[in-house]
Amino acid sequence: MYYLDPHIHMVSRTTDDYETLAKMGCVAMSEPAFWAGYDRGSVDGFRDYFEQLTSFEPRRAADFNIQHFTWLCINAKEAENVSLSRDVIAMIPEFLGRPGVLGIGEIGLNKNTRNEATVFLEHLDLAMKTNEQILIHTPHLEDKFQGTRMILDMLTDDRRIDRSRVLVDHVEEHTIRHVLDQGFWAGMTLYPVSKCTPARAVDMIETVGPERLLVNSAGDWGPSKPTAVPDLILEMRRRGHSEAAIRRVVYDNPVKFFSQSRGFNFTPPE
């Protein structure tokens, strides 16, 4: 079965699992910026990342036949540093009109911090004024419920954002109905130690359905699995789901959502 994979830090990854992925049915994925493994320094530091995901990694994934996509932010782990946040911010529309960029992402919290939640609001404001879509990342274990909670209470005082074109990222159980409730999208990012295994994605899928719900590897610095995607199929199979329900998540709703992006040119498998 083709899938997407609307989550995956690919810069993390080598040229070794792009061919695996291919081989597993990716036809598409889109790379929100992120974390480093440090903290950068310098705006220009942040350009030259940007210069990566939008130029280097399309042409990785080209030759194994996957349609790469990008979004562009200064990350949440990094947003302390408001004053550098700012000159990021200010930088980031030099890239917006590149081909495969989706929007703002992945903005959100990291410790639920006050400049974290002033760095998060102007980026908010940059997607406004740029049209852009946006991709949020919600806190870790501990701070998830609070900082979801935040989150959204920010995004749903902004009447000038569609919730339809927002896709808040990593929900668990106790955070995937006040997600959908207010009417945004919600992804459940399928890691091997922390965030959600396949199963219990799939009993999120059984029990509030699959409207508006994506799947994701992440497949970043830490303990990850690129092919996480390919696991939730599976079990959604041993479970006894049909494949037009299976590609419902895998498939139709990322290309769906992803296709409220002017830079979303994607060219279905034949």
The other form holds:
Amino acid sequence: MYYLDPHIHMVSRTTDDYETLAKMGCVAMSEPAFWAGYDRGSVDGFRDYFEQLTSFEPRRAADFNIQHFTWLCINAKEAENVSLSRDVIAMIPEFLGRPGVLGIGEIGLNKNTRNEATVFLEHLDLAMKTNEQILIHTPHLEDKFQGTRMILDMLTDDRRIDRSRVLVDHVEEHTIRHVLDQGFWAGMTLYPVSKCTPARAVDMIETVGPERLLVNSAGDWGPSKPTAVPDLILEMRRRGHSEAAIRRVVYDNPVKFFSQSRGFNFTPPE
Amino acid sequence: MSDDPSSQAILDREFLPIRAKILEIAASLDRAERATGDPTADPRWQQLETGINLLLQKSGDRAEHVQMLFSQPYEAQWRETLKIKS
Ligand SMILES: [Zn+2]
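Next block: the form predicted in complex with the partner chain, after the form predicted on its own:
The complete assembly is shown below, putting the previous chain first.
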């Protein structure tokens, strides 16, 4: 089955991973900007990263017939440095017109601090002024519930925001309904330790329905599994879901959400 | 949705995996008790015991209840606490 991985950090993965994903049916992916594992020292560090995301990475993917799209921002961890964050936010528009850029992301909260919230709001303002879609990271573990609620509070406070153009990612059993009930898209991340397993993700699909729901691997430099979306496809098949029902979550939904971005110049396979 | 959505079919598939997970938990708790010191004094131990008790509720949303047990509660006044203007 063809599928898209809507959240994967390929700069941290090998070319072998591209090959494996292609063999498993991955036809497109979107890569949000995130934390490199260390804090970047300057706005030029981010400019180089955005260059990599918008030029080299799409070429590397294209070698395996995978279409690569991306989102730009300064992530929540580095948002603790508010002055650097403001410099990066001012520089992002240099890249927004490039092919394959889907919007602003993954912005969000990490430890639910004042600086993170400040930089999140300034990213929202940039997205509204430039008419970009938004992809949002929610915190992990004990901070997820409060952080997700804070994010939803900030989003719903801003009357300019079109909720159908916002994806709130890393939802789990206790946050998924809050996100969907308010009209946003929700992403489930299949991650070995801190997030969600394929079985629990399918449980959520069965209980809340597939509407506005995406599934991703969030594969990155940590313990993660870039082939997690095919694991979910297999789990749905084993439970007897139809091919159309599976395709809706792993192909139709991401295409529908991404199609609202100017930069989504996607060519469907066959 | 499923070819055979009966609870019987789900138990057929899940019985051994669930059994294995219960054994993992039992052995982990034993391991902590065998070690030096008293694990029951640690608040995380109480949390784990509460979590295990949640599994026995016939609620239909055990996973969500367990998630909430391990979550900081939502503080609606967070803007005032953090001095963020709305
Ligand atoms: Zn990510």
